[in-house]
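The form predicted on its own is given below as one chain in structure tokens.
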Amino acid sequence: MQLKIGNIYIKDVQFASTTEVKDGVLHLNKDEFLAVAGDDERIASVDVYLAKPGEETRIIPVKDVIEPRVKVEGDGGIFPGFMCGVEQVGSGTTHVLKGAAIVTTGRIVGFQEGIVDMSGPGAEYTPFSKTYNIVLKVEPIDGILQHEHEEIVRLAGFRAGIYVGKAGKDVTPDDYKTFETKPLVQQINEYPDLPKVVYVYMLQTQGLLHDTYVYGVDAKKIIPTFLYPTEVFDGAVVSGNCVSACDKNPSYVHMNHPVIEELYAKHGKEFNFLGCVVTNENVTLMDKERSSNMTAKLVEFIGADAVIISEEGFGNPDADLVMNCNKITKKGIKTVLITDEYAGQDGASQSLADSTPVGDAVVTGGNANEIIKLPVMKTVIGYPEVAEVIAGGFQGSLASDGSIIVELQAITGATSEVGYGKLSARTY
């Protein structure tokens, strides 16, 4: 499967009269874009906001990030399950506004949303203030349960990125990337005498408003499979989860995956990438059990010599990372996992809720537990009060001058577990 993926680089985002890509900058027509955006009668107010890199600009709560991206040739469309059928994606050609996101916030569903500084200390540990942000504030009517609510917003958001993913479709691209996976006995044979790697893509799918969907299928209902890599750039895995900001993968995130891409970087270079197997976190033993046991198995009939396993979140599912480490090792295939760390905010305590003596290759993203002060900004969009009660805050976070500490926990993506982050390891 071959995905073309043509890159418009987008320098500035401004309201206008006519939605569009010009020289670079998207011109945003408020109006269209809200009226596409709440379109559900369970939203009763909807606005939009634009937050720049090197403002003194926060977003509070954080609920999901989304990249606006058109399909321009080829089978389905973007979000496949949501916004168009469940046709297979990831051939032919999309158009992306690199640069551009939407991003979504409004009264707080979960505790575990996150916070975006554009400028300031805050900006250095999220990716989301280099990215030319249109802020979609949703509101639903009273009386919406809070997996509902998740729901309106969530939809909302992709509402929004198919509207000015569109603005993209008959631009001519700067520049152009090209990734092909092929069916696995052509793959295999392309490069034979390279050692086959597997990425093992765990999903957040551990309990209430702990939702990833691929092809608009909750993934607590899936058995592990196979996706092809191309898949996921064109939104066939999507967040629907409120899970702790700091390594929660927003939808921007899975669309861009960092792994998948350097894993394509070096393929046919240093090694075959096979493609992905895509597996859940769950909250009981014999579910854990299960999965692991067919992520191993899976991997093993692939033929893989060895795997990345990425994690998100963190505590119970430190479980299934391991179970996936250990079974999968014992099959003689090697193993790296990627996780971040909860080692409290001197950084002396246990960083994982589970571990193993085979899981001797990690990659970890941070400590989530570090602590930060965000100085006052001129515009909040959102509600800074939440502060005190997102995950890595506190009672007494959000002091009376609107400055902020909180452990980087509540910071939106600050300690990635699959590297789209900002922090990074030196030696002294």
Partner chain sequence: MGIKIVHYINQFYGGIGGEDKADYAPEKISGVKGPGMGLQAAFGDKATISSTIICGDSYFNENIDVATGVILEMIKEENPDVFIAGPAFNAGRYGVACGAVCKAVSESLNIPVVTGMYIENPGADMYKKNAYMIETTNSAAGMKDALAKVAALALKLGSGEAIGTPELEGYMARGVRRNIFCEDRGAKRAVDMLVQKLKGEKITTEYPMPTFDRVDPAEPVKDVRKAKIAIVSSGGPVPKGNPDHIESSSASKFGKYSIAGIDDLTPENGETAHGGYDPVYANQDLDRVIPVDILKEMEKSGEIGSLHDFYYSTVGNGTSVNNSKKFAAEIAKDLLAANVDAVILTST
Given for the second form:
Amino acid sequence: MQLKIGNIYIKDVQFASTTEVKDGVLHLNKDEFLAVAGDDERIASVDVYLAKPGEETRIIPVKDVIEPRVKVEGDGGIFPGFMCGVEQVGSGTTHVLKGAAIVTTGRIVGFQEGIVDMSGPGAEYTPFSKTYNIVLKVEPIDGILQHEHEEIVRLAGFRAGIYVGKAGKDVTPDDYKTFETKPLVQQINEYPDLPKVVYVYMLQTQGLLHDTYVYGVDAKKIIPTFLYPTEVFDGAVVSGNCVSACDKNPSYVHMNHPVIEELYAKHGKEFNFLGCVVTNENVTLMDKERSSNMTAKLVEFIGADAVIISEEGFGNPDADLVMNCNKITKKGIKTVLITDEYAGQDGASQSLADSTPVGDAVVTGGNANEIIKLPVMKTVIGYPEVAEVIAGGFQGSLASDGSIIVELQAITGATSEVGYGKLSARTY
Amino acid sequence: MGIKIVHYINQFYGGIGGEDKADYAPEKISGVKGPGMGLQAAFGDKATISSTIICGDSYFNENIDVATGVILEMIKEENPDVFIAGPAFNAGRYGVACGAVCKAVSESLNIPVVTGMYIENPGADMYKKNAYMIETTNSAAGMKDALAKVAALALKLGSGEAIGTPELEGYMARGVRRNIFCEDRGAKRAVDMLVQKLKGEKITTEYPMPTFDRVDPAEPVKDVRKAKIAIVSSGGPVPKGNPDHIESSSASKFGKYSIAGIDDLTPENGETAHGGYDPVYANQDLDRVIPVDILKEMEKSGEIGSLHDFYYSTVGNGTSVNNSKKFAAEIAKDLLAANVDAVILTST
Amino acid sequence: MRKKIFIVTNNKLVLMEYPALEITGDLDSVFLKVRDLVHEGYVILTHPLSGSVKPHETEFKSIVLGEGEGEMDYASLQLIENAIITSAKFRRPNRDYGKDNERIKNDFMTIDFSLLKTGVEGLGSTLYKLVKVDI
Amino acid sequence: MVKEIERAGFPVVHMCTVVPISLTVGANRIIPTVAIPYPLGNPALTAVDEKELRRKLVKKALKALETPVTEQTVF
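Please show me the structure of the same protein in the form predicted together with its partner chain, now that we have looked at it in the form predicted on its own.
Shown next: the complete complex, the earlier chain at its head.
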């Protein structure tokens, strides 16, 4: 399966009468955009704002981030199972408005979820301070329950992403990158002398606001399965997960999966990257045992010599990470783990809720409990008062001048467990 | 004059004398003394040691509370930017004194502290969490290198510069996780680590999973019917009235109590000193913590060879690793002398 | 023979929907009760640290336990002990949201309820029968 | 404490309620006990039954002391 990604680099975004990309500038027809994004009878109102890198702007609470993409050639579309049918995606040509992002905000439930600062110290920790953000604020009608509210905002974001992505359909990309993974036997034969590597892609899947979808399926209901790496670039995996801003994977990150990109970068040179096993993180121990057994079996069946395993979230997913690590190691397969840490505000507590002596190669996204002070911003998009209730915030987080003291947990993408960022932690 | 520093040394480095002067009470002199000269040289004009405190090692260790109080007062008067103690190398009591003073200064005066010692100095384990502790050689032969590192770290602390990793600065890790930004993003670091692992190269994990010091299991007893068994407990069992006043937590001592002639523990002859749990049940019947009644019966019926006439007790709750190590070593010595074969250790 | 399972919870929403053992108290009260039950031989079926809402950001917790095999289940004990250690490491934020108190409390209860529901549904009813217990 | 006594060469059986802690402190022979306030008893039982429970636990401990182990073992 081969996917050609055509990058159209976006250097600015502005409202205009026609939605189009001209000389690297994304022009957006506000009314049309809002009509598409708000096209759900459960939505009472939608609004849109622009937030650009370097501006003194804070977006709070951020729910999801979506990259505008469009399928220009090949099967299916973007976000299979949601915005198009369930044809297999990941082949043909996809255009990307690189540098642009849809950021959704809204009060999903009382306390959700992240902060994105476009400048200042907080901007260092979130990747979405470097994108030109089209911020979509969604208010549902009265009487909507929490889970439906989450879905309404999630789908509005996807519709917005698709709408904006279409502006890149007839634009000639600035560059192309091609990714290819062949059917298993062919792929193994292509580099018979290189060690074989698989990516074990753990998804947060525990229930309301803790869900992830694969081709539209709630991933807590799947048994671990195989994905061609290119499928994620077309939005095969999306986030419905919005509790822990720092270490959940926004849809944008799934679409630009850093582990998959980095594995492709050394594919055919250092090793033979065979593909991804997606697995879940469930609530019951029986599910955890079943999924880790299936994952280890699949990885062995595919013939991996080594795997990277990434976690999403913290606490009980630490148990899934440890089970996957133990069971895969037991089959004689080498592992590298990616996690983040909850070592307390002083960094002195135990970082994970579980551990294993065979987990001897770990990359960490940093300590999510570390405290950061976010200065006053000129513009706040969303609801600043939620600073006190989002995960990582606390009473007293929001000072009267508008500055905020929170744990890094509150910053979207700060301690990414798929290694999107450069943050790490060391023992001092 | 740049950064102001107070330096703490023992009677030996203070030029007072050796072991015969180890009971020397704390004294503050102005300016530098002994190793302080080397430190001052390393500082150049960036920092000044305004005064030096000299204290005998025995004096300090035998009068910890008083000595700490006096020394704290001396330091407070100076109001330094940084406090330095030692380096103590492998001198045990000196190391403990350096660590204890550093801990007190950092906690009560909130002044950054640096010391240095050999990694096996008992003061290292006890206080490395409380001070930046430069790892030194085991003798003063490594003085020059130790002073250079101590001085460099003190300058950084005094000027509020960020402190680097333990490897970089040469101090012993304090076990605190702190965030840093790396050159590469996490995904690239993971893939690089994977490649290293595939090649069989040595890798440095970013998060060492907790591992624990292990002791190989001792050989089993061949036949308990011939063995002498002893009872040890960290659940704080004590004779009624707690004669040794074992603390309810953070115990500083252990007790050794005779059970000769006692066949059953009752509210009249036993209770618990432990403050970490509801003591009602143990006070009603201490056999619920140490099974003296059963073992006495077994001794009579020949199910065990014999029961040691004493039990050993401390309170596990909050007791420092070092103290419990120390207690255990003393208990083990006693058990050895009494020809004990095996130990039942109970915890609550 | 289906194993009997039951819920231990301090969440009123759960109590309205399922037969469960009610705990009056905070998160740690639930954990401690579960530990006692593990000591008595019950096994834990849903992870005590479910969800990404940190201990004490929410105090609502529901855990499914079931009959054991007679001996104390060591894995369950480890789970609950780790949960208790984890709970102790997180600070207890002062959580008073003023007029929003009830709404936010309800949100936290809803999350816990949803995670529990996921768990109960995941425990195939051919293997397990959810009962009301009074321990 | 367990570790240090064992280091001196004595086989030690650790009877404790919180097994993970016992594993952490490095005990090699571990007997899980009843509850933190009464590791070797149970006030809910009659005096006779309680003693029987304690006897069973002590017997298990003695058995553990006679058993060769190569790694941390929960009996």
